[in-house]
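Only one chain is given next, in structure tokens, and it is the form predicted alone.
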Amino acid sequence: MSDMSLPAPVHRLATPFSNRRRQTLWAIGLSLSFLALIVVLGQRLDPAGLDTNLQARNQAPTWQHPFGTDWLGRDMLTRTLRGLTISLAVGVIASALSACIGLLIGLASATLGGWVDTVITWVIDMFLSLPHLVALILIAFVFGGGLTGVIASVALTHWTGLARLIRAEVLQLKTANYVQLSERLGRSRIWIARHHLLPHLIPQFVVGLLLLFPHAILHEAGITFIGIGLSPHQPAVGIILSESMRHLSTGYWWLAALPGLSLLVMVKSFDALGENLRALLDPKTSQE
């Protein structure tokens, strides 16, 4: 009998997508690159595209005008990128304020307890029971509309979910041995919150902040669309969509379709960034 040689073991080549961690990092990188591209193009495009040019009005998408032109001859690609940049800036400011409110309120609720926790829980339930769009409109109206009204309305209506998450996390952390030991040693609640609780809440805060961006951007566009948000002289996406409604019946589909699609892609990029970052920071999935 001749010797039968065993086949050599097959080694699977490692690829950039060989595990979930690398897939997550790639997704985060692509999302960040796309968002950075929007900001760079929005700042670098020739502002002459925003000028009125009646000889080039109502042109369908071409190589010269990839998003077409509007009824005043303005380049829709330039207007859309400027509008996305404005929406991005408003979303960042409003989301940061809202996330800070949620962090402070959730931390105070679980740390102080007693009647403070009862009042904060009641306020959170009250905000959650209100129709979201109605609350946005009322708060924007109280602050006089405009940029201040948009930021205030978004910031004051999006903190509830993060506050409940932070409160639940803090209540769980308070049962840890090192926290209970600090209480027995006479440490104040503020000291414990600063040194023991707050460092553990940073991942939840960052992920919650990123997941607030899509809601903030969409709601900014929504209240601007109905005329309460930004000034009509600014090329915000909500204003672009509102103005295009009067021209859709004439067949100028690109005035609403392409800016709306661009807004959707940017929102989904933020959503993908937040979800993948949460998977990366989650101990159960970060090592897969």
The other form holds:
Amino acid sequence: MSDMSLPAPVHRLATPFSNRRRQTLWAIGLSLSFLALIVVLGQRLDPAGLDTNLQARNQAPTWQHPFGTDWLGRDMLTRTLRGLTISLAVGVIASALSACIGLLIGLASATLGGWVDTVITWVIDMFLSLPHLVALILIAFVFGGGLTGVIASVALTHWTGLARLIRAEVLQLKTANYVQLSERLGRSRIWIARHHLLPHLIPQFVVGLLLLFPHAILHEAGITFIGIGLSPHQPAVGIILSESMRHLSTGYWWLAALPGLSLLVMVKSFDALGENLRALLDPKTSQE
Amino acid sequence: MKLLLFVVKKLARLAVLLIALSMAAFALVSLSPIDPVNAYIGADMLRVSPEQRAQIAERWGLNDPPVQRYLRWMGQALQGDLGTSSIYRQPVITVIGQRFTASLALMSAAWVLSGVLGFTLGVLAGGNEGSPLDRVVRWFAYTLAATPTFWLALLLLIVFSVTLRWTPICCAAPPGVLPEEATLLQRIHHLMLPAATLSIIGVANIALHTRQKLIAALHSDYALFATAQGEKRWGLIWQHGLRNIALPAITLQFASLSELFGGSVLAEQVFTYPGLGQATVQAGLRGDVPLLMGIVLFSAIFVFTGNALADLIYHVIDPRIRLGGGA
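Shown: the form predicted alone; wanted: the form predicted together with the partner chain:
Once more the chain from above appears, this time first in line as the rest of the complex follows.
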């Protein structure tokens, strides 16, 4: 009996989903490979699918065209993957900018203190007092729309959360015993920043950046959908969906359903990536 | 007396906020490369002579320095005049008033529905922590948080308007009927899908929050004590849980007005519902600066009111921090 039951725990440990850490690593791997797949396919897929082919227009999904074809006979799978790649690129650029703004402003607020801190807190309050979409539309309008408008509006409206987080973190670290001890020992401010602050801030920054992606991509798609973002010559997912609206009443459901679903899956994998990395990097949950 | 002080404090804060916001928004808008005269003329570009353009610019005072323009705008705004919308050719106040009435019906329906539904789902999930039901609710809520609002609206449109033909495809009234003249039944019929979209999206946040709070309440000392006295699970939730989670849920729902407004912009766009959201999009697309400024200020008041009400409800309901102290 005993030699029958002994190998069981060993076997259990070896399966991929046996503990939290392995589950987390698998989730990270899966999300990353799915996102990589979108980018690679978006680049590599035969561009012939984008050509007008009037003999094959408005076809429902088949094996040859898994996402169907549109009113010009273009393959919707190719268009969707291209669109997702554009949205992904815009989302990545915008959230990277936004995270950098958040980091700088958070640092400035916490280290300079005084009136700088007051002004920054006020600006953050002002941003939060507006509905997010109204702020996006206002800033996109200020930058004259287009690609710059989208990137600027998404970058300039998403930094507040991270800035608050970084500010709180730095303020807390500054009063920590070991930091004060370092100061008494005569360490320079730069030494303290490098050895005591950065190790805490870098994970916060990376996770904050990753958790910005889903919001950035959803908002990019949103303002592109309402027509303030990219032009029809840059067919991001938002454009594809907004063009599909004209053809929905004729019953061509696949023009909207499948591209939107792909967008949802992409946003969800970014979300999974960020949440799982956070669980891994946060000392409170990393040992679970 | 304390209530009066609370209101006065909030009003003062709102006034400061609006002044700062109007300055920031005005500065931003005057930086825009979109020329308001060109945006106003639109397709008639070729038929308008340079002299006429200069006249329009002169009449709108566009040649004055921005600070002077801001002061003039502010002076008029204080008298209740936010200028004239160039796309609707009506005073901005009138446009916002009319549009907001339409949006208010939509938003309040969605607000109530998502609150009740989200709270119920949260209680069911939190009360059965770890059960399949809990997993389903959590998965559903997290997926909703990643769902583009406009895509959900399109899906509902495909299913209920195009395939089943239960609901109309667009607008706030049947074709050929003015929205003001539509019957109550017709209005509700046109409101159903946009309201459903916003309700479904709004459920996620409140359900997750309620679930979290209920789990925390059920793990508390007083819950343990009640269990030791022989209280059953649902009796415990009814007696002790709901009381403690209702207040945060109401607060959260009031604080979610900002997202509700954003969602209504997207939903109104899909269903061509003539509300404030659609006006916001038009103002941004066609460079209607006075209307855009008006909507920025109005939406800030809207969000601020939501947050202030959340604060107020805390003070009125919660015996621990009730206004007026131990009276």
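Residue numbers count along the first chain shown, from 1. Just so we're on the same page, rigid core means the largest C-alpha set that superposes within 1.5 Å between forms. Computed from a predicted model, the values in this text were never measured in an experiment.
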Aligned on the rigid core, do the two forms place the Cα of His132 2 Å or more apart, comparing between the two forms? no
Does the C-alpha of Trp191 move 2 Å or more between the two forms once the rigid core is lined up? yes
